[in-house]
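Here we start with a single chain on its own, the form predicted on its own, put down as structure tokens.
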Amino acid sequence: MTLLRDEDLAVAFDHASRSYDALVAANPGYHAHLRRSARRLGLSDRTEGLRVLDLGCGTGASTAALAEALPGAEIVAVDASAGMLERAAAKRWPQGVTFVQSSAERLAQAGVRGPFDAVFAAYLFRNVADPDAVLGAVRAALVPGGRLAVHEYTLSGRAVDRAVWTGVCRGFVLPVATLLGDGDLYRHLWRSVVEFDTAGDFARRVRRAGFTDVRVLPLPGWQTGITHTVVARRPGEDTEVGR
């Protein structure tokens, strides 16, 4: 199976987006998962005036970890999909938080400029074409000093990790995409999560893009091992973080 990109990709997640927050609710520990890569940010003791970038929002559940991480922050949520961001942008949200249709390759011509604070994005990364470019964007959009904080399935390399991901695909998501008639969207998820970068290659990644202080941190759960947080830090100085 060839992985789906860009305008199919987004019509995709459109499509599947009336029955995503349903699936992802059966997985257990993605909001918590989320809430704890969003303090990873290290920004939660100054949150007051804060410009946080999410990328790659989909329904808002990144978006509601950063709303709970970092209260009275000014959040700006971009996703490619028009029906994701729908369903998002029909949520309640704390005055600050904004949504704007955009791929991550098109931020400028959407309208999205810095500089941001910090820069979260859950699940973004191994469904970009250019994630090098994309990652290039994320650090000349941040203050110096600002915080990056990726949270991704990047698989440990271990082939018991593999093993586990494989298997909770198909035997739980793909059967119950394929009935909901997202099939071709979850086999891409699969497909794109084995393919991608390895946690420990996704990191050196980050670094070549520049950043410093990179850090790879595990999540718990079943997903030890499948799903990490890279926190990194463009150069510059931290005080400037929280202007």
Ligand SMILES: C[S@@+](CC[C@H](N)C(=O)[O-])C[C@H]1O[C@@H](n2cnc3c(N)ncnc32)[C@H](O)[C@@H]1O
Contents of the next structure:
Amino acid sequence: MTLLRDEDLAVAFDHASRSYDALVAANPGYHAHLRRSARRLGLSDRTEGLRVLDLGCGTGASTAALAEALPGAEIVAVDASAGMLERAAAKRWPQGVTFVQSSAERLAQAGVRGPFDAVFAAYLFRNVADPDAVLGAVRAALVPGGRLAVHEYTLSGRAVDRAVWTGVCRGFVLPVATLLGDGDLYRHLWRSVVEFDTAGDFARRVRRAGFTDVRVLPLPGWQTGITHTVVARRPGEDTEVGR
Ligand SMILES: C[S@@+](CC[C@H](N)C(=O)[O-])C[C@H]1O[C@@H](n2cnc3c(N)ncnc32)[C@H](O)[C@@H]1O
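Next up, can you give the form predicted in complex with the ligand of this protein, since the form predicted on its own came first?
Now the complete complex, all chains and molecules, led by this one.
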């Protein structure tokens, strides 16, 4: 199968939105890891008045992690899938959280404009057709010194981590997703991770896009060597990123 992109991917997520929250609830550490990555933006000590973009917010799991890590921040949560967004918007949110339907590639056309103090993207970048273009747009939308945290399935490059990823997908994720009628999306998930950058390659991609202080931070549990937070900063102000 080829990877799903753009409209095909949005339609697949529309369908999967019905069971997305239940599936991620069965994934140990999913929400705790998002909260850890949100804290790794390194902004938790001055959150009031911050403007943060949650790119690829889905049903709002990453948005909730940001709202907890950054109380009082204005959070603009964006997703291409109407179905995922509908689930997100139906939840209870603190003041200052808004949802916008847009692809990451066409933020300006959807009226999503910077500057943002931080951009968070959880499980998004494997899905976009041109990650370099999206990173460029993200950089342009950040204030000088603004923070980026990308929380992503980015393999370590070690054969054992790739084998664990394939084992989890074949042994649990794909059988369940196929029963739910979402087999194509979760086959896309498996393959997009295997074919995407390793964590080190993604960090180099982020540097090439003009970010500084780029660091790859691990996450624990079965996701060790499989899921990482890549934190970075738009050049322009001398502040520390990641914890
Ligand atoms: C795996 S979900 C992750 C959702 C959420 N960030 C979380 O942590 O649970 C990926 C989300 O990215 C969205 N997405 C994929 N490609 C996109 C694009 N090019 N522009 C905007 N959203 C996109 C999908 O619709 C989906 O809701």
